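Shown here is one chain on its own, the form predicted alone, set out as structure tokens.
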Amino acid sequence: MRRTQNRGWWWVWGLIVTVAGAMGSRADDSPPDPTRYRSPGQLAISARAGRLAVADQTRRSVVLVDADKWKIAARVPLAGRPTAVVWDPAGSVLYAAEHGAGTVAVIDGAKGEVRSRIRVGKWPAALAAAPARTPRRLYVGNQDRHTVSVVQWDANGPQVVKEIPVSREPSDMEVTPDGRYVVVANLLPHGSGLDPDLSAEVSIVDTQTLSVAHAVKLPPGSTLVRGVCVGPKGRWAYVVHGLGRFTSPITQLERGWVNTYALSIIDVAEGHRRATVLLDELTRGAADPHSIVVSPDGRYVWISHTGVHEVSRVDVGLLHELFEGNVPKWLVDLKDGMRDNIWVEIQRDRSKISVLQDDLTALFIARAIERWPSGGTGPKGLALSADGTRLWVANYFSGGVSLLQTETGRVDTTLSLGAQPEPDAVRRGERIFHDATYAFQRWHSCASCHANEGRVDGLRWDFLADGIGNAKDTVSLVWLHHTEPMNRRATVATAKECARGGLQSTNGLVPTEQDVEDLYAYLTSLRPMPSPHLDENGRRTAAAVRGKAIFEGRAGCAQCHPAPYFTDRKMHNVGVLSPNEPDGRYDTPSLIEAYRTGPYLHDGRAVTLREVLVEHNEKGLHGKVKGLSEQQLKDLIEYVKSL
């Protein structure tokens, strides 16, 4: 009943989709306009005013919702993408952060007013408010900086007192209910393709010296984690990530072979991950959970599954029980064929406990797990009355929030956003690319391995359509109609027929002709963002200046990454070689969005941009850096981050 090869050889022929070449200018592709949609993401509840708070992402706006009453309030127009919303212990103040704006938003909530604007990193993605009776705080996690602003309230008003580094995207974090820690979820990995064990970490911020107290890691192959949230006593943390096989080749879907999702409880004074559990069954996948949350007394998590459209509720308080070994007679009885099954092994030796991470049925058997309909489609954020007997989803795609009866999974209502009106073929191919039902027994979507709308999960995955053994790393979608022929073998010459192999091959379904139109139509959409590189006026820094200069000039760098996409779409053998591709040629990528978009080279060796220019560059033929002083190494790297 475990999860176990499947010996069929069902083929998938995948691709890995790369950035690479293009000529023309930039200036003729303008974006398409999604502010015409509704599209709640992150929720959060503040019991004493009766007020839910949604963040309506698309139209860069915060919506208040009496509770009670079940309507619209108010609406608060903001100046970035609200990717987090929390509210203050007195729940009379929302904090709302601006992605792109670089702010927090400070919102009074009886009024549906921003007070103030606290500035932080360009790219605020999560939030975290101290409880009462500590220091009046509020956490601020950055994507652009993979750092934790700590802003601290004194007579002047709100000041970042720390910016504590964390590992890769914060992208989710809580504090304790002492206040003693804040639980930070790292997005992607950091580290080389290379390595086996490479996986996202959990940062455990002790709040006392501000600084890191636990870095835990997460199994390998463990990435997109996207939601945390601690116990009510504080000492457990739950969250939820995907966790890929990317050591095995792509030859399979069935059975989790490719991609599965889990919860990790992590103890969090001990900085320890006592276990992980899949959230998947035997043959359907749940794919790209989201959010996380947990009720009152501790017992149940409820999880929302972006990719599947479903909620999931997770009886944490029998795993506990479980995991001492407390097993009740009729699981005991309960057989994996002949054999125990895997809670009666663990109640033998729990070091057992690490087999959970590979058992797709141990939650299901244990009848731990009920997955109910989300009242929508693209189930995101996820908030719980006072009393644990309510649950509100916000639905993405949907353009509303349903509330949902935490005990049977039942639907009582929706709240619309407002009018939403007929998606175009760029929307209706967005909902493609984030949804599961269109792969195989719902084993991953599109943004399954393209994180932030088309980016890079970290990881590398061996497809089979340049051969086994040769694994590759993910790379971003964006431009990638102007950056072909695709991936870094160039096996595919359209950026079209990238997007039929995607559904057809890699999610092994056979799509229709209008979702292969639509998922172009979305994919061609995306652009790149502003670098944070840049400074407040959005220009190039001096060293960035001095940096150009070099890489047009001495480096040679503009040879073969030509402005304006920085690729050549020729295939070249810059001295990194592996094992089974001798000749050493691969496409020129694009350096866009470079900073965000590592490891890097073909197998994802190189871990920071400056490896990839000494480390792995002993020829000289990836950039002519030899007699560089380090000044002048330094201003290269940093123009390549600012594009």
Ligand code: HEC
The other form holds:
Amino acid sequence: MRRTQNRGWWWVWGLIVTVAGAMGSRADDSPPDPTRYRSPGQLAISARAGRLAVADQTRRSVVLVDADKWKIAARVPLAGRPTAVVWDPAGSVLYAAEHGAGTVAVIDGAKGEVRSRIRVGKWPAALAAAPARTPRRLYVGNQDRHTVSVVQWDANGPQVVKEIPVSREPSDMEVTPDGRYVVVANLLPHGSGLDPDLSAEVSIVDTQTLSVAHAVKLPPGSTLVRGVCVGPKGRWAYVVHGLGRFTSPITQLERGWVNTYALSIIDVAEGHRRATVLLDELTRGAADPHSIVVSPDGRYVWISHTGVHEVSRVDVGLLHELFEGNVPKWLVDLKDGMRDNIWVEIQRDRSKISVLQDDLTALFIARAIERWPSGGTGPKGLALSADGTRLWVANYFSGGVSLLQTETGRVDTTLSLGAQPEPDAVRRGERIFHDATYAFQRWHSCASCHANEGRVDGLRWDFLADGIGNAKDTVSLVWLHHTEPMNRRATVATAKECARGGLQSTNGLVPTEQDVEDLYAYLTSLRPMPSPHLDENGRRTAAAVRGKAIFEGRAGCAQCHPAPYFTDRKMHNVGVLSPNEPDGRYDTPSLIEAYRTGPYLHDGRAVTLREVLVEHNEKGLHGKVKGLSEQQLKDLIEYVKSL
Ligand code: HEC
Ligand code: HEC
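Having seen the form predicted alone, could you now give me the structure of the form predicted together with heme C (HEC)?
The next block holds the full complex; its first chain is the one shown before.
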């Protein structure tokens, strides 16, 4: 009886799946709707109100949780993807960044209603509120404009009083307890692929002068800087990021040869990087650190690692002692054969601190790090209770928030944000793409290099498929199935092969056919964002319209970069030569989203679009740019930015 009923339901289900499948294949370019999943991203706790704010990235809402009763109190629909949430110092008003909508929602934390909205850049991605006892202010990091908007309140309500340029794609920030500085993490490096010291930086904004007081460079290869927090005394900032070994050819994955993951410690007022330590173990990467929070006493930081479904706790109190040369006796006695360990070497010679960024054992031998399962899959946001005993972790893919006891690192309980539908192929593929357990010793996920949902890390990498000593700038995967062949030297014919090859060679594990299909479904579901360089109505500016005529007309760009995908899918020599590739022939790249995929050209030598067309086009083989006036060149670039 039960069986028959079941079969009946399966029949209906089969029909739904068939119809959905047919719709999927008919509308090749309209991806399935992700809004049915629950995907908690960022978290913020109001100690005063006992409320935990959970940003649900796919549902585009904020879920307010009563932290003590451990129950959902309200759901607040938003106008954009909530990339950041922060409480005002009184703990009664919640701000939520609405990415894509260009606003910050001001939410009544008790009622769970949006009271008003503040206009900022189109892609707000980071928020920080000025602390109590300082003038009311909100700082908003704009991913699209690479700026921080300073919001102040007067009789007419909130006003943006200043927009401060930072480095590239501000992703997270925090204000020092005295309100003096805002420490801003920039997601990506901003520089040329030929620079061996290429790295992302941390911008320290002085809130009195409203300008960047210090641009703190992270070690070479630093990218995907996602989390920052400031210690309770305001002296130290802690930043988590990837640390790519992009100057070595990818001959192996072992021992962090390709990607490692790091914690950088910055003296805020001095604008000086004290040290960078690695969070990985010798044979187990700590891929894709996302968020970081510090305990109220400043002793520990907690870090989420999206790629390995873990959280780690680092004893930064101990690290500061070790940097000062105060090495406990048991650690002095811990010899590496006959040799002293790194901490003893640092005790002897403080300049050796710089070696830590290459040392995969330093934290472990000092027992300064512990790692635990996060209680779900794809952990991102973190929040710590005011007494430091409870840690909340947002698990993006499993759709819940877990609660860990900080004493033991154990998961106490998990709260689901609601029913989570069975993942379809796209969602399964999204998970594989972000999952470093699909890589040898968890050294990276696809997202460790293709950040921002399949875009770029701003670095170049020397894969061996096209020879050695010819590193290629990471390419965006948007529309990859319309831009075959793949890779800058067209070394792979199809996008599907590339998905398989990515898992097999880049990640170093043999995938199942299902994994490949799922990953491919995700990759082909990626869609360009509407360019933030369009006007408020989503239309091209007058300059971009003029540029379009030049692009299609006298400059001859459209010959090789024809709409709609802006590539002829052929190889050309446009006069950009590299020593190991004397024929100079490269696959024409798509120009869609070129505003965010820099640096440019096969080796990333050009930082800006202007450099592509002018500085790296001496022979004039790359489009007919030479006869253009300054204004025409500007218009042409405006057009490329609008794609
Ligand atoms: C270490 C950094 C890194 C990792 C990890 C990585 N990629 Fe890439 N990817 C690159 C670079 C660099 C290129 C450009 C290579 C070239 O042009 O020869 C690229 C190119 C590609 C392309 C070709 C795109 C095109 O339009 O030509 C695809 C597809 C791709 N990657 C998918 C993946 C997938 C899937 C994964 C995970 C299994 C992955 N990548 C992991 C750096 C990386
Ligand atoms: C003869 C074909 C051809 C023409 C004409 C041409 N391009 Fe290109 N374009 C290419 C190729 C091939 C590359 C890749 C070169 C490399 O990787 O070093 C490229 C690269 C670029 C890039 C860098 C994209 C990236 O992601 O690295 C930009 C931007 C660009 N072209 C814009 C233009 C503009 C604007 C024009 C017109 C002035 C133009 N191109 C004309 C073939 C062409």
